[in-house]
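Taking the form predicted on its own, here's one chain by itself in structure tokens.
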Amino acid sequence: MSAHVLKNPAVLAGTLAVLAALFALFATLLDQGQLLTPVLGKAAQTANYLHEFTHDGRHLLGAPCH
């Protein structure tokens, strides 16, 4: 993508919707942890605070994830 096409309010708004829809399926359907372990180290991945959190919303979209 070449800066010239990135200048267009249009086309920067449109990826970034886009970049965000990709990162809160990620958040929402496939994080086991990763997301939080800059924060909270090891504690993220075996509390899993995320998937907790999306649970249901992944059992909704038919995701699995047990």
Given for the second form:
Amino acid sequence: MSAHVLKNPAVLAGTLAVLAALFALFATLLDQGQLLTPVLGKAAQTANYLHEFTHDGRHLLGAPCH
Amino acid sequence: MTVPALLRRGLLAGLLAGLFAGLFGLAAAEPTIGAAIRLEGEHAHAHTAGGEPAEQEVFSRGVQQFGLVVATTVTGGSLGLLFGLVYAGVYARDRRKRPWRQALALAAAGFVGVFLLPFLKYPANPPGVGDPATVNQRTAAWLMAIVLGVLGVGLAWWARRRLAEQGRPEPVQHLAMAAIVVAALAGIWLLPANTDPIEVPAHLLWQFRLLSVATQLVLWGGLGAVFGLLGERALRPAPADGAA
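The structure above corresponds to the form predicted on its own; please give the structure of the form predicted together with its partner chain next.
Up next: the whole complex, starting with the chain shown before.
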């Protein structure tokens, strides 16, 4: 059923947009090293690159921070 | 108006609005953030004198300030995509109203539901506030507050439309909206309180929170305005009813 629905361009575009948006929001506002762990291993958790890079933005946009 | 076209419009409006918000944050809020970080450093230093070395920085302050603009731009673009999709669901069939008005109304709803209602329970904190041990729990509560906020605003929107269709007078429509938003706020209030101690001076905290609200106003205001302008522009070449 879902494969059939996804052939509708509006539904497909909407689904992709939601997935892209949620992924980007997670990366900029919530990630605590999870996204880079598959690439960098334990270093991603300790250095927390995405968090540190977006640190000021997270605080200012109201996301919980360390 | 097709869904992919509205998504493109949302993405463009969101990226621009996020960039505006980031530049505003850079100009207006960075001094406050910098002051909070300096206090945090002094505080940490006083506590770890002779003990473990102070937390080492992964990125310099300059890189983090650039990261602020990147973060708001990416956030804006993401919110813009979702905005375009919601707009498609709520308005694409309703051609009686102008895109400018529709976009501003939806942006105001987004500001209240996504940001303002959760902010009333979990206001933004400057650097130096927040216990790393509670960050997951605080994040979960914050996300739950956003869900309740969006749900409340969405329900209020839907109720107003239903009541209008039934021919109820405007005061009834608006009071029903207010009641639903207050109920959502009451739900948010029942979420667990943030118990982390706040040790930054009150004036700095107040200033930071005001700047956080202002940044979100720039973000949502910019999103609604740019999206609305793009919609008005799209209407110009062909008359409203002739467009796809």
